[in-house]
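Only one chain comes next, encoded as C-alpha cells, the form predicted alone.
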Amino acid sequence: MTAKYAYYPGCSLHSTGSEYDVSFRAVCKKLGISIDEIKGWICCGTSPAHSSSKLLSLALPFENLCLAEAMGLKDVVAPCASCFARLKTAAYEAKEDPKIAEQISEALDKPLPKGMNVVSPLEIFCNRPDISKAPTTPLPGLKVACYYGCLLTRPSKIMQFDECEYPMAMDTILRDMGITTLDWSYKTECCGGALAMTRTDVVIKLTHDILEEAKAVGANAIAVACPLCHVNLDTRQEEVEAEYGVKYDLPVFYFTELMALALGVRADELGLQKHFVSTETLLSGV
C-alpha cells in the first residue's frame, strides 16, 4: 500500500521558494508518492515566534499537526528545514513534558494529536529502494556540493535525522540517480539565515565561506534542502562576489530540482528561471 503524507508547504514554498514546491510535487508524482496539502494550514511561527514566546512557538506548529490529523493522516512531510525543525520541536517538547502539552492543548482549545510523524522529503526519498531503479536522464556534467544547513540535523536528539555533523541522505539520493556529489567539510555550516534582515554583514561572510569551500572542492553547483539557505547562497551570490572580489557563478538548486531533471521533467517546468544565478549554461552541457 502506498504511503500517504500530509504535506505542509509553509510560507516559503508558496512564495519565495515556490520552485521547491513545484519540484517536490513533480518528483512525488514521478515516484508515485501520495501527498495531500494540509487544508487551512497556518504559519509555523519559525524565528519570530520562538524568539518571543515559547508557548506560541509550540502552539502554531501543533495547530498544523491537528489539521493533519483531521485529514486522517499521521505522517507529515515538511520540505522547509525551518518548518521541519519547528514541527519536530513542538512534537518533542509535548512528548517530553506533560505540563507543556497541557498548556498547548489549552491554548488551542483542543486535544493534541498522538503519534504524529514529521519527516523531511530527504527521509521519504532516502527510504525508497526503487530510487536507483527509476528511469533517469543522465546529468554527467554536474559536480554537486550537497549543503544541508544547520537546521536539518540539529539538535540531534530532536531532529533524529541522518548523521548530525556529516549527513549523507541528499548525497545518497542524488548519487543513486547518477548525479556526482562531492565530499566537503561545509555540509552543515550555518549560512546565517536567521540574520538575513538584521546582520547582512555576517550573512555575507558566512555565505562567502560556504561558496568558497564549494568552489575549492571542484563543485559547479550546490544542492540545498532549505528555502532560507537557497536565498542566501543564490540571491546574495552577486553581492558576495562584489564584496570579496571573486567570481563563483555557482548555480544553487533545490535537491528536488535535480531529482526532477534526472527523472525527465523539463527544466522550464521547474521554475529554474527564478534563480538569480543562471542554471542555463551548466544544464546546456549535461
Contents of the next structure:
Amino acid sequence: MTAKYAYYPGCSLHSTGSEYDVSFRAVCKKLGISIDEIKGWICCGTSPAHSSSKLLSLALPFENLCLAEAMGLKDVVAPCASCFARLKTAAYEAKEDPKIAEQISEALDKPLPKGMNVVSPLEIFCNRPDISKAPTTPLPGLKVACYYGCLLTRPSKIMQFDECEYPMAMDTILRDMGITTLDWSYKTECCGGALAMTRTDVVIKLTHDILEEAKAVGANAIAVACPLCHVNLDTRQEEVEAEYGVKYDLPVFYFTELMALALGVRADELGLQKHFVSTETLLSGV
Amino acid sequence: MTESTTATISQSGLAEAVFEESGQNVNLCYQCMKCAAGCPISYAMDYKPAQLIHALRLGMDDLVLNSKTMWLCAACETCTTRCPQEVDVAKVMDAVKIIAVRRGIKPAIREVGCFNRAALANIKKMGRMYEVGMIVGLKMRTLALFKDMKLGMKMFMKGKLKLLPSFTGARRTWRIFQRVKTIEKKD
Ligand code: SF4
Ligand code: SF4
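Next block: the form predicted in complex with its partner chain, after the form predicted alone:
First the chain shown before, then all remaining chains and molecules of the complex.
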C-alpha cells in the first residue's frame, strides 16, 4: 500500500528550517513515500495565536486541513513539532466539542472535514518495517542524543504519540539506520522555543542545560525534529558558550538529515553548510 | 480519571472567567506542586504555576492578572501532562493572558505582548509568517532595535532568512481573522 500524504511544511520549513524541508523530501524520495505539498497553505498561528484567541488558534490550522481534504487526502504530515501540535489540537478540539467545531466552520466559511489524520514524519518512518534494510552509508562514529522537545509528545491526551516522558521513536529510527543513539534525561525538556525572540536569557539557560547534559552522556551530535529547537540549539550555541564560558561544538542535525546521510544522500545536497555549528569535522571522521 | 463537578466553581470572578474561556476548573487542584516542579521556566516566574492556580482559587484576581507567570510560560505542556487532577494548566495560562488583554491590563512582560501582536499582525497580512517583516514589527514595538542584530545578520548570510514575503493565502487569512473577531464579539 502506498499511502499519499498531504505535506504541511509550515513557515519555518520555508525559511529558517529549510534544511528540514530538504532532508525530509530527500528521505521520502529514497524510501518511496509519496508526499504532496498542500496548495495555498497558511500559517498555523503557533503560540501568538493560542495566547490570544482560542478560536483563531483552531481556525488557522483547520484551514489547512480543509485544503488537504480538497486535494483528496486525509493523512497530513507536519514535520515542524509546533505545527504538528497545532494541527493535531485543532482536529482534537473540533471532535470533542461540537460548539467550537461550529464556530471554526463559521470562521472558515465552509464545512469541516472529518476524520483527518495528522502525523509526524517520525510516525511514518517508525511504522515502516523495511526501514532497517534501506541504509547504504554507515555512520559509525556518531553518538547521537535524540532531543524530542516539548510538543511532539505533549499533551499526551491529544498527541497520542509515543511515551510522553521518554519517547523512543527517533532513537528507534536512527538505530535502524545503523546510527548509535544514547540514553539521556533531557529528551523532552523544553528549550524555551516560544521565548526565543523575547526572553533570550531564559532560552540561553534552558539551551545550556540541554547541551550540558548531552555532552555529559558523551554525545557528539544532537538530533532534533523541530525547527524552533534547531534555532535554539544550533544557532544560539555560540551565545550559550560565550555566556557560560564553555565549549560544546555539538552539531545539531534534523533527524531527517541523519537518515538522508545514511541513505546515501550527499551532504552538500542537504544544505548542511547552513548550520551554525559546523558538521564537517564530525562527518569527515565517519 | 477526575470527576469534574463543574457546578462548584469558586467565588472568584476571574476563576469563573477562566472556566468560561478554557473549560478549566481550578478548584480541582489539590496543590501537589507537580506543575511547579516540572515547569522549566518557574525559576523566572514571580508565582510558580501551582501558586498562580491557588491565587485564582483564592480570588486574588489582581495579583494573577498582573503576574509575569503566564507571559513567561513557554507553552511546553509539561504541567498539563503531569497534573494528576487533569487541570490543563497551560490552557489556564492562555486563558489568563486572553482575559488580561481583554480587560486592558498591560502584560507584565512587555516584550512578549509585543511579540504576540507583531506576529499576529504579520500572519494576518501575509498569510504566512514573514520573519524579516515580523522582526521589524517587533523592533518597532519594543524599541530593542539592536537585539540579536549579529545573529540576524549571520542567519541572513547563511541564507536562513527569506528575502521576499509570500502572499499566498493572504486574503483568505485576513478574512479568517475578521470572521473570528465577529464571532468573538457575538459571544
Ligand atoms: S499539578 Fe495539578 S493538582 Fe498539582 S498543583 Fe499543579 S494544578 Fe494543582
Ligand atoms: S506550559 Fe508553561 S507553565 Fe506549564 S510547565 Fe510549560 S512553561 Fe511552565
